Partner chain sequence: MQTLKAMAPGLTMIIVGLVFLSQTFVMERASLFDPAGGSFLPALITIVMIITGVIVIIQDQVKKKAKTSMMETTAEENLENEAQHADGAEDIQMTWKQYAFIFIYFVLTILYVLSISILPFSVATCLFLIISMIYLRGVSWKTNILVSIGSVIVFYLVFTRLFHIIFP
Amino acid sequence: MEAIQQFLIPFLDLNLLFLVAAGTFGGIILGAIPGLSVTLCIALILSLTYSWELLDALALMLGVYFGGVFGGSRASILINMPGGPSNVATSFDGYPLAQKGEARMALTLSTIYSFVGGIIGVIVLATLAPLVASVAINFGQRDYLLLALLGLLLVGSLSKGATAKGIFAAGAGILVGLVGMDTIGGGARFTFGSLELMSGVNFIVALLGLFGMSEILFQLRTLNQKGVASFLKKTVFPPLRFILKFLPISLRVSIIGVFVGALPGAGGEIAALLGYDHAKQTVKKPNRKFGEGAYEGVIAPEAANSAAIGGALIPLLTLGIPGDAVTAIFIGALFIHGLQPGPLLMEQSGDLFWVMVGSSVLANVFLLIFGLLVVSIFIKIVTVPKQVLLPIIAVITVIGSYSINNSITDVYWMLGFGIIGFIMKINKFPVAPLVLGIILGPLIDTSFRRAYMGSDGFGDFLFGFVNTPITLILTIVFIFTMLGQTNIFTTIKGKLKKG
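Output the coordinates of this single chain in the form predicted in complex with its partner chain.
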């Protein structure tokens, strides 16, 4: 009963209602602009809402999250330039549809099924999260250590063909996260003798540099790449029966999306690709061939990437382990407001969980409304020249990093991280593991050391990884994931296939 009351708070509180609506609308617009990632938008919002109430800030961020992931499909369909990595798969069939004069149909279908996927994701979140949290309440220090390392490893490995670089970035992230005073021992770590570094590196500043400034610099390479917008023909709204035809496939890909999203390290990007692949495999008679404008080819990735958001929130709220860069920022938001994300969060501030669930449902409702009503504006938005856009984003990034502590020094730090991120991108080092490392570094450090202190010598410490069921399972999963990264595994697989 209490849960329902809390769930309804965002619907009844005008302030929250407005913030979710504004967030969703802003998210759709910003997400629709190619090159402006959802991660960047949410990092900016976090820096700007530093002094806000937690629930207000979360409502706005959730709106931007759902809106942003959805908004990217507008650009995929209209100009064949995905608004974000989650929308890459949408352009496979979305753009061909637009070229055939069915842009409005593609936009409508993707809106409706983004909504369906999003709602399914939230339903799974609301049912599974309390269960996971009740299991996770028994987690010990070792389990946290393993989970955090697992998350880092997966994010590192999923970066295409750059496992070693991903692990390096994650390691560097952990070390940057440890800069400053050692909370257990009291000594200074990695401060290079600087007094200013004693309080550590502010991760939001790092975030703005690594995702914001570096992205601006990176986009400067392809300044004159411009998408050509297709024309919108006025067509009637498709009949309900036609829309409902796609419900079964959308339900299937949504379930795939939720679980992919819930895996640490895999987010909307992979969910969308797997969803698209599933549709391609299972839909026997598409209206056109996949890749030439099949309706399912637009529906599947959009339902999957929206559903993945609900999935990504599960490990975040129950274990305190972010699955990807965006949820890492949410962890940061909770930290800022003095909350420790993890199994205790559900017990201590269960209201927060249900308000977030309520806000997510609300965000999806607004997504449906804005997505269906506001269409023609997108043609203009997705073709705004980068020459106009990039300087404006640069200014917002500067304001954002300044506003955290009202300090110009932070802005220089942000610029420094910006150039590091840019160099990393050029040399194909993934940036996300670095950010995750910065955020998870302190957790890994303290859980490792506390686990060691709680055991009797090194042998007992190692034995601790196999002597309780939960830890044993996590250890096995961890070892298999590690092995999966190496060549040994692929060779064995290859041999088995041949044999």
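Switch from the form predicted in complex with its partner chain to the form predicted alone and print that structure.
This part shows the chain on its own.
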């Protein structure tokens, strides 16, 4: 009964209610601005609220967290420029839907299933936090390596028939991701003596260039052609049976999102990519091919990255370990207000746990309300003529890339990646595998090397992939997924039928 009372505090306290609502709405708007990351927004809020009451500060931060991750999908769908790393996978099918005149449907579906994913994540946080934390804490370097390799298998589905070009792009992306100081040995890699490259290539800068500036350059070739506005479909709100049709896939990817989010350092971008891959592998009859405007291609990553938020809060509240960069800032907030994050936090401050759970539920409710209410406002973006829209996007892209580190060098990098992305597009090279390589390259590198360094020779390294239950399960999943990508099962099945 006491837990229920504490859970309802954000719903009954008008001050907390307003702060969650304001944070969620602000997060949606800020998240839709490319280059303005959720981490930066939360860090700024922490600096402004350090003198507030703890619950007030956390209520505002949670609202911005959920709203910001969701808000990035707006830019992914409408202008093919992900608002953040966790929204990259949303653009794979979201932007093709917008080009087909179904931007309203894409925005509506992403809103509904972001709410579903967020609620699933909070439910797991409230009911299974200690269990999930105990599993997550046992993840070793081989497990992270297998997760990254599973994500890398997306190259086949993102290549749109040009598998060789996709593999080449992914390999180039991995090399780009490895630029800078080696986090293990401390040596410089691919820096060619440049001090600017020692810190590596900022992923957000590459994202803005490859998706944003390259799209601007590509659209300049068809500047006088009619845009999406000329055939924008007057989509009404989807009926209940249509929404329920996608509920099973949203529940499955939400569970994936929660567990990936609970892994320290994994983050929403890995959850979204794995959720998208799961949908690609399991949905037999999508409304369109994945990559060409499949509804499931929008639903899966948005449900997964929203669920990952609840997952990221689990190690924070149960172990005092940040699940991602944003929850690391939450740890700072707890320290500032005199609390010690760790295993004893839930016992000593159980009221804090349930108030955060209640605030998270409330943030998802406001996310659903605001997300549906502002669809008509966001949809006006695609009705703006290209001659007006493209310069505005270009200015936002430049400002966004500069604001990351207040560095003009990042702007040059963004322009360089924009030209590379443009050249890739006109030569039919898929850009998505390049981004995939940049995301997963550092994780593959560090997890592989740490796993090998902790082994007693090559034989012991290989044996490590089957000597724990978690690693064995992931190894089996990886092998079956890889075999499925190479169509071996289809070939065997065809031979058996002939026999």
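Residue numbers count along the first chain shown, from 1. Between two forms, the rigid core is defined as the largest C-alpha subset superposing within 1.5 Å. Everything numeric in this text was worked out from a predicted model, so none of it was measured.
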Shift of F139 between these two forms at or above 2 Å (CA, core fit): yes
